[in-house]
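Take a look at this single chain in structure tokens; it is the form predicted on its own.
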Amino acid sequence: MTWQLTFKVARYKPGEPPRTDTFQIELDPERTILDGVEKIWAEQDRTLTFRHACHHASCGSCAIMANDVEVLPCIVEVNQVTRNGGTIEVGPLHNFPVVSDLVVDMGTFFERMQQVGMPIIGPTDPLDNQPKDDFHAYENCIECGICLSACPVVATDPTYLGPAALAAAYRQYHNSDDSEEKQRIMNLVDRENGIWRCHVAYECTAACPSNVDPAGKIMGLRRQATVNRVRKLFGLKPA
């Protein structure tokens, strides 16, 4: 069984005004949104620009908007966003400069990750006494950028470190035995454009496809920063 689907695709090429192109395709309802985009590229428009790699939610490179929701299109079936056929609107992630069509510039994302000393999340040992589930949840970060796209603060403040970098900072802070490194990280995040800029909307956590819970990590940093401030008042070293 196949469905008749209408894909409305946001288009942008440097030097040209943005537009929306409409494509009609037939697709099995259990195929993914990425399958639909690839079908459009293969059969109707070779100029369509998009990213993909692993096709199973391991790399994060294909993240886009689908019907105004951040998704990894490689794992979201068309029947999850429309019923009995219909229209699927796809476009680039929010809050990133658009390079071409569905491709955005991730440079700022990785610059912020580098600031906290974790440009790419890699394998590491769990922290002492860290619940196994929490360890695996955080290490599942795939750098897709979805949390920044969903964040209302990122949309209004280009100086905000953002949920991904702050979640990485949480991991780095609690994984370090170096007091100077811990202080460096806390100095970086305990500021107006860091943990205190978050509006606690939890949109980043709701959108994260890997259950990293960046909002929860930001709240953890806030608690730590508060403890450190209280300890300083009493002449004690940071915890």
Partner chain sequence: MAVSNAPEGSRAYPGQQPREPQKRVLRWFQPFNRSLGTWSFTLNRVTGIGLVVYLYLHLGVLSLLLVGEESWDTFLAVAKSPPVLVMDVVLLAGLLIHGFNGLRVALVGSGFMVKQQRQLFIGMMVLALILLVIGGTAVFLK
Second form
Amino acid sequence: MTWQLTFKVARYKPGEPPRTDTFQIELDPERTILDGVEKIWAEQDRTLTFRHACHHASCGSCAIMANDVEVLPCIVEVNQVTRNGGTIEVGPLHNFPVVSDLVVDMGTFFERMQQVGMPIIGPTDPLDNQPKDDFHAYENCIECGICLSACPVVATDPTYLGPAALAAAYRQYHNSDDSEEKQRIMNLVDRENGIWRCHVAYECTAACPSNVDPAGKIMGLRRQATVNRVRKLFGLKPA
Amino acid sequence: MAVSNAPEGSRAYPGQQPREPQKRVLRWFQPFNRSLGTWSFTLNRVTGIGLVVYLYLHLGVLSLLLVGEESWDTFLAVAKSPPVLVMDVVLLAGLLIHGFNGLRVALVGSGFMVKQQRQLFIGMMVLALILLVIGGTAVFLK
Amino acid sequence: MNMSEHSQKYHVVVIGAGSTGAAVAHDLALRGFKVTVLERGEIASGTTGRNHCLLHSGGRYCVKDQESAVECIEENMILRKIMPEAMELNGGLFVAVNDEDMAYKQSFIEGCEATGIPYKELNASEARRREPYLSEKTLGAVWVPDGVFEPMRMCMSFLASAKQNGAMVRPYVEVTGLQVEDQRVVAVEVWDRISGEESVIHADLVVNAAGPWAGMITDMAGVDVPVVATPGVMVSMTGRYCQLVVNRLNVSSDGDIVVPQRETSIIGTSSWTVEDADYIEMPEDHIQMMYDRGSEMMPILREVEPRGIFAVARPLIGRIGEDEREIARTFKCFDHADRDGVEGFVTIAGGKTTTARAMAEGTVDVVCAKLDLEIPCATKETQLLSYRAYYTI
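Target state, the form predicted together with its partner chain; input state, the form predicted on its own:
The complete assembly is shown below, putting the previous chain first.
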């Protein structure tokens, strides 16, 4: 069985004003929003551009807005967001530069992730099960950018480091035994457009498709920063 | 390496100049479709702006004292009229919401009750509501 | 004499930025060529991105296709050294759940020995201690150095290194034609899907790394390659139920592997052939087969929810109509001068993501030979940049 669906796609090409295009497609209701977008590209409009790679929520490439919320369209079945004959609106993530259609430029995002320095995939010891702990959760981060799109602070302050990088910093701080590295991370985040810019809306944590809980990590860093400063006041080394 | 925020040509898409995102201040006031956290964020923006406006209004009113006793008495008469009393309750609501929400932000921001921040917000708002009812009653009874 | 002074004169255009194209670009740039990579979509948006994420030990091929198995284990050992950021080196198990599987064990072990794959036999209780979600019917297992990688980040890592060495990578630029003069490919006609502009890029040599779409490119030069688009269905389950890759200890077949990647377990895969690989309709019975066969090894997979279901075409060398599991999984580099009398045009096809680096080495060796250059390959020893550098260089 297939459903008749209307896709309203936010379009943008350099030098042209943004517009919305409407496409009618037939799709199995158990296929995903991304399948729908790919089908439109394959069968109706080869000028449509969108990022995608793994189709199972592990690469983070395809994140978009669908019906005005951030999603990974590769794991949202169309029957979760509409019904037969219904409409799905898709557009690029908020708060990122738009390159074309659904494609946003992740350049600044990855630059900040690189500054933190924590690769998301750690080497695992062969033959050993890894314990599941609080830190392990950071490795869930797929660098999709959804948390930045959802954050009301990023919406007005492009210099804010943003939830993803701060969550990475939290993990790098606690993962490292090297006091110089810890200090480097603290210097990076303990400033106006770092951890102190967050206004505790917790929207990043709500929107994250991988349960990274960036807001909780930012609060953890704040506590750490405060402790370090108080200790410094008494001439003690950072904890 | 410094974080560069200045827009430049895209490094991942050579030759393209991506359209920089607009600052979306309106986003502060669009909690619909969002989680509870954005309601708290929006409430804090709205009440914060309201309180700043009130502060200037208040200073303006106080400056009536400089004009003279007569104008101050006129003001006092107006201040006791029911519409202004309603506005007093609104002011109280703003103070309570902003104050208690701020307390939550300060607590969570210092690493306390991070995991329970949702419940903390609901609790704080319930507290604010109780105090508002008490305060509102007091304003009208006097 | 520094040969790379000579290679700098040549502009090589690579078509495709999947694992093969990315690795070829890195190898070319490292040997000093001027390189442009053209990709019609996003990096890894085709076959590579949607693959199974399995860093092969070669175990899956060690009995029936030993050439592929040797390639796999060699590349496996190289990649884990040069690309640690995109790898999870967890190892893999080949698990026997019935007598037929146990009977296969001996030939599997002989295959491992013949192809140089390190292995370790585990009895049933050891296997289930390591992987508690394995079926109660487990009779035994063999450990091999399988691993898990991030396909998109692997491509980004290769491309970041290529960019550092001067390569230009252009996503969303689709090749629409090849200009052939006097039996030689001299330029590539492209259509920029972002700006809509059409242009012509001069090329001294074109490497076709378009995977299952390679035939579309060779058509443009009036030649062909025997590449069959052979899709497979994969089902990614919510939650990670094993730390090691779990394979069925038997002849490769449908739904006989579960790869734990990040926080999912991916069951795969099936196999059929298609003419057009742009949009693949997934057969419902293949999806059902993944649950059925996957849960024979790990019964819990029947109880948990799927997270993503996807299919993508592999570029296997062969002709439509051949039994696709019988086609060798090794790769082949086609020099169209020898084959079809068209100069300046090379197609690399087949293979798998695990062997991308070796495919690139072989291809660039052919490129160098065609241009009469002798520049040794250095990708085995060259540490790749972080995938994040792709966005910052």
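Whichever C-alpha set is largest while still superposing within 1.5 Å between the two forms counts as the rigid core. As the structure is a computational prediction, the values presented were derived from the model and not from experiment. Residue numbers count along the first chain shown, from 1.
Annotation: Cα of G91 displaced by less than 2 Å between these two forms, core superposition.
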